[in-house]
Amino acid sequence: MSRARVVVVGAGGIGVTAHLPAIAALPEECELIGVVDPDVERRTLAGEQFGCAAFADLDEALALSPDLVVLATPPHLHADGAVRSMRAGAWVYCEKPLTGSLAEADRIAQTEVETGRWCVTVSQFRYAGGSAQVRRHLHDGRWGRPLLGISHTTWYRGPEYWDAPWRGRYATEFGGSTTTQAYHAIDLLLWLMGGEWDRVSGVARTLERPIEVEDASVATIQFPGGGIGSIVTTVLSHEPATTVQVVASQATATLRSLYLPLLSEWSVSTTDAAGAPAPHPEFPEAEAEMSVNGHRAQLAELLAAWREGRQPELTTTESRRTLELITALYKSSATGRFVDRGEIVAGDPFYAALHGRAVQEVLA
């Protein structure tokens, strides 16, 4: 088996807690050859812990000709890192949000075309325990038509969370609770409901925290075929929880979790002959692990696609749908009206910026 040579950019937070352990757990599929971080202490410790070279700059690591670059940096560094890596010959596995604008997402997609390399956005909720089973049964017709979708991300982040200088700012984090905390639940809901959407109406506000970006948002979605959805996000809840639910015509699938779905946290209910709720007899199917590590599972799929020379499951074109939905929510909040899928194009201030500057230009 060909092993991919991997470089991880970002040795703090998610890089050390999720991506580096995921790589270490797949020794037959990949080899960690370097970690990049401008902080000398972080990169040195990560290099020693995971047994690889440590670099201060991405270009130094790209000189090693890696097969895959994992971007675990603050969001404002994603787009340039992805483009530079693909042009150097590597595939890219990039943390969310992929970038801060649809314009940058389109630049990344164009770079995929130009280089023949792929950029995959981290979407571990799709790969965690139970999610794939639920989607398969929703879309093979056995549970009927998806009618109503719910994505509620009600977390808590104290003021100290924003001590990191890049957090809470339009220029570097792009958005708040909707983009940073709720992205994976929103992405999962969109995937479960079929991947497409028609219209969004939303409100995003900074209610409590002393930050530029929002700490709460509420939105409604209209899906093709008549389905509707609800999104609620906040970092102010004193009872943190993540809830994703799809009400279909013959069953209701519900995830009640926090940061990473487990198979045991999914339930699927139907209604018996007497009209009482009952567990669905076809769920769950057995899984190799009750607790599937989403980062590791998605990385394994990406590495398999790289070895086989095929398109991976989640390219920039698909992850752009989620980014467009979030952008439309922000535009709706700024303009006070519904935003239709496809209306945010070049020339629209929201095409150039997910949030922040775009809002200021619209309201000017």
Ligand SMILES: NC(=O)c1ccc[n+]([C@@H]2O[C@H](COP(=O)([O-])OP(=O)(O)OC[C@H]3O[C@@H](n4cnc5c(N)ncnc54)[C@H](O)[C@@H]3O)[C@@H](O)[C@H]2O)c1
The other form holds:
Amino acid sequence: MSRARVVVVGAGGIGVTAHLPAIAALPEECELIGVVDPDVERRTLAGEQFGCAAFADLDEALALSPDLVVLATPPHLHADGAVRSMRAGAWVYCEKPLTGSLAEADRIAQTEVETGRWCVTVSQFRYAGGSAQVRRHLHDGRWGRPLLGISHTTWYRGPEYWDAPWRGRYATEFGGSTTTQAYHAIDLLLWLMGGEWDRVSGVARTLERPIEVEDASVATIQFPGGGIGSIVTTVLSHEPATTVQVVASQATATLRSLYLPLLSEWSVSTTDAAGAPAPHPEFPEAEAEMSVNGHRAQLAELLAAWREGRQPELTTTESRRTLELITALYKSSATGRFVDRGEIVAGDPFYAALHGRAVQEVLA
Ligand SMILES: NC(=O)c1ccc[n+]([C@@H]2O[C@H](COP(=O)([O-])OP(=O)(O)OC[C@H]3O[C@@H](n4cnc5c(N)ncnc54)[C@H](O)[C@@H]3O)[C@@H](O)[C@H]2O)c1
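Next up, the form predicted together with the ligand. The previous block was the form predicted alone.
Below is the whole assembly, all chains and molecules, this chain first.
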């Protein structure tokens, strides 16, 4: 089997705790050839720990002609890193949020077309325990029609969280609790509800923390076919939890988790012959060990696609739906009205920037 030669860019939190271990856990599929970070201590430590060369700059690593570049840098560096890497011949596995605007997402999608390389956005909730199984049953129609969806990400981040210089600012983080903390639960809900959405109305506010981006948001979603959904996000909750629920006509699937969905954290209920709530007899099926680690499971899917020369699952076109929904929430918050799918196009200030309040300030 041909092994992909991989470079990891960003040896900070998620680079060291998720991406580098995921690569190390797939020795048959890939080989780590370098890590990049301008912080000399971080890159040296990561290079020593994971046994690879350490570089200060992406271009030095691209000179090695990697097959795959993993972008675990702050969000404002994703778009340029992705485009440069694809132009150098590599596929990209990029942390969320992919970019800070639909315009930049479209630039990445255009680069996919021009280079024949793919940029895959990290969406580990889709790949972690139980999610794919729930999606399969909903998609098959075995649990009836999805009617109502809930995605509540109520987490806590103390003031020290924003010590990292890129956090909290429109220019570098792009968005707050909706974009940074709730991305995966929103993405998962949208995927479970069928992937499409029609309209969003929302409010995003900075209620408590001394930051530019929001620390709380609420929204409603209207799905094609009449389904409806609710989003709640915050970093202010003293009872941290992630809840994703889909009420379908014949079953209700609920995830009660925090940072990584496990199969055991899903429950699926239906009603018994007497009309009382009862666990669904078709859930759960046993799952492969791989699915306990969403980053690794998604990397394995990407590497299989790379080896087979086929399109991976989560290309830019796919992750753009989630980015557009988040952008619509910010636009609705800034304008005070519903935002329709497809209305944010070139010329709309929200096409050029995700963050509603900053754009509103520019417009005022
Ligand atoms: N999927 C998830 O569950 C998850 C969890 C946490 C963070 N993230 C995302 O991962 C990304 C990084 O977050 P983090 O918490 O690891 O941040 P971090 O600040 O801990 O790490 C970022 C690293 O990037 C390095 N860096 C800065 N500029 C660079 C450059 N030009 N080239 C190479 N490296 C550079 C920094 O020195 C730092 O070591 C963000 O997009 C964040 O939203 C995703």
